[in-house]
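This document starts with one chain, in the form predicted on its own, laid out as structure tokens.
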Amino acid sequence: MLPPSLYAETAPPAPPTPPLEGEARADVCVIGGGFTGLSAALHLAEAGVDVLLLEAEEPGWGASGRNGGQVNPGLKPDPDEVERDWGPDLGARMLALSYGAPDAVFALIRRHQIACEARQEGTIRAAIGPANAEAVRRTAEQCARRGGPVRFLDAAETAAMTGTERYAGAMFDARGGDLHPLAYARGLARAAIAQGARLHGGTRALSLAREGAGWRVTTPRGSVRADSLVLATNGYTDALWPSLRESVVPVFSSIAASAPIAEEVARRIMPRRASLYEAGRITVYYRMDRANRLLMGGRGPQSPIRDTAPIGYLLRYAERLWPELRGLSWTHRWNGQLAMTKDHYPHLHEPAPGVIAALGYNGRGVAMATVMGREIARRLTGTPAEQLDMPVTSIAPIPFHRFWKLGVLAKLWEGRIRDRLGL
């Protein structure tokens, strides 16, 4: 059952994904029904591959159905850094993939007629203070040099775009946008099924075993024999594959949603209807949805929440940004786990013959998980690893991973202090 959220209340009904019963056979078994797994299953099915997907809960149950709904372009590192890290050829392909990811998402939505409140009105990366503004300006210049539809906004232009004078500047990227993430996940599931993929919810993968040239996946009430496996569990990765869980840090991100705001007030808040995320160390992000609700997101308790008390700072921050919102009613609050990587890049692994894992989108999962699913499908349909647009790397467990919650909390406090001091 889905945790309570605005998305769970307003999404179209889920397509039927009955639990797996008995023995099954497939060319590819995908484990995980978030954006990565659903995109991989859809693209594989479109290519004529016999694909079966297993999801422990239901498609979109994890962060894919609970995130901020922002379709953000790019990777966390700046373009120049990406090319320094990976070289001019692969680095350029990584940039083309990641900055073009929103276009891929919206094209997929149009092609499969997915009703998910999709809008491509741009993304704003907003800076608090001169130091952050200069860093954002450098990012904008690097994107513009590569032909991106990007421009740097000064403080006055940023205020006009956001309705608040909080920011010293911002980068606007016209490729970004927003959507209803659970509706998108369910739409991907429905499209995959229509293309012939078999999707089974309520079916946790319990163990994996090599069997001949392929693999056997054991589930509570059956098993799957497949030539290839896709591990697409991201922030909810468990011990199914050795050391994969230890290669990422799961971080809870929280969201509060307001009641619909009166039209005359809503017109002054994010009037362009772009989505926004801040450029500080501790990211706050927000957008207005089609019903004039304000969705405020950011880091919060590293455990599930049931009310707004643990994330009251987000509500207070909204009032600081827009004083006219004082007394606004907040009707929903929820959180979910995303996956962070030590190097801030998404990770693509091939830990054994016929096994592909993709995870670690560092808060850019709507766009990046979608295109990573497509890359997985390319690989499994014959594209050599070196021709993929993301590098295939070895799994690298993070030292002292068992202390991740303490580490996250320490980073949160440090980041908040440094952001407030403008360091």
Ligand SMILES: Cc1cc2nc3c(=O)[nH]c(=O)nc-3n(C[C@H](O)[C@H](O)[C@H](O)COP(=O)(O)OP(=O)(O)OC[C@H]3O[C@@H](n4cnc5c(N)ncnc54)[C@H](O)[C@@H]3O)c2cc1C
The other form holds:
Amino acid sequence: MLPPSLYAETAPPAPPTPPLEGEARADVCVIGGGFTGLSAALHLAEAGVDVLLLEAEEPGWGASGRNGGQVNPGLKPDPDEVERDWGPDLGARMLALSYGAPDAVFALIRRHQIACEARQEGTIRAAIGPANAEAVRRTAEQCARRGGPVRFLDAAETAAMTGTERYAGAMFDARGGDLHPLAYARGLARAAIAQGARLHGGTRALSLAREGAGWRVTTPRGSVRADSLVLATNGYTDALWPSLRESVVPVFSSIAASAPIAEEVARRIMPRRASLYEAGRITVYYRMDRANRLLMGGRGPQSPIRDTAPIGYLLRYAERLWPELRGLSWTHRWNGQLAMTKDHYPHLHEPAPGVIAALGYNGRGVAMATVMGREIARRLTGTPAEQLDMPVTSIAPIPFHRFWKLGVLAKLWEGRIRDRLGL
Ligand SMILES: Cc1cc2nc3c(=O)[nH]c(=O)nc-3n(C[C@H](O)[C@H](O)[C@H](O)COP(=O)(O)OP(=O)(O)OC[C@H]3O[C@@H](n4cnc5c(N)ncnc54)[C@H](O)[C@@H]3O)c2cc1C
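Any chance you could show the form predicted together with the ligand after that form predicted on its own?
Zooming out: every chain and molecule, the one shown earlier first.
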């Protein structure tokens, strides 16, 4: 069952994805029905590959159906850093892939006519304080040097774009945008089915075993034999593949959605319908949807929440940004798990012949997971690993994984305290 959220209430119905009963055979078995798995299945099916997808709950149940809906360009590390880390050739390809990812998402939506409130109105990366503003200015310069449609906005221009004086500056990137994430996930599922992919919801992959040159995936009421496997489970990764779960840190992020805001107020607080995320310690992100609902996202409890969740921090923060919103009614609250990596890059692995895993988008998975799914399909249709636009690396479990997770949580708390102190 989908957890309650604004998206669960307003998305178009899901296509039928009945549980798998009995034995099945496919060229590729995809495990996980979020953007990574659905995009891989769709691109494989479009290429004529016989693909079967297993999802423990239903397509879009994970982070893909619950996120902020921000289609953000780029990777977490700055462009210069990416080229330093990976060299000028692969680095430049990684930048082209990640900064081009929103265009790829919007093109896919147009190609398959997915009704998901998609808008390409840009992304604002806003900086609190002069040091952050300097960092954002450097990022903007690096993007502009590479020909990106990016501008640095000073404090006054940022205030004009956001209706608040909280920010010392910002970067505006015209490539970004937003969408209704569950509608997008369901649209991808529908498109994959239309292209011939078989999708099974309510079907957890319980274990994997080598069988001849391929693999057998055991499920509660059957099994799948496949030549290749795609592991697309991100923040919900379980113990299916050794050490994969320990290679990322799953973190909950929370969202609160308001009742629709009157048009004249909405225009004052967000004159442009760009999505915004804050650069710096602890990310707060927000956007105004098609119905003028404000969707505020950020840290919150590190366990699943319900509608009565204690995420008052986000609501108070909205009032701090725009005092005229005091008294606004907030109708929905929910959360979900995303996966962080220690090096801040998304990870693509090939831990055994015919097995591919992609995960760890560090909160940028709407665009990145979609293009990683496409990269996976390229690889499984014969592209050599070194020609992919993301490096294939080995799975590196984080040493002292449990403690590292505690470290991330401690940082979240530190951010909360610093915010209380107004630092
Ligand atoms: C609250 C929140 C806000 C976010 N906001 C943004 C944003 O605004 N912009 C952005 O770019 N990114 C955002 N993200 C991150 C983004 O949503 C994720 O990076 C992206 O959705 C990851 O997609 P995925 O397909 O890899 O994983 P998921 O969508 O999490 O899908 C994984 C799926 O695997 C399934 N699964 C797990 N184990 C098994 C198994 N053994 N067998 C079968 N199925 C299994 C799960 O049920 C799940 O459905 C946000 C995330 C959250 C939680």
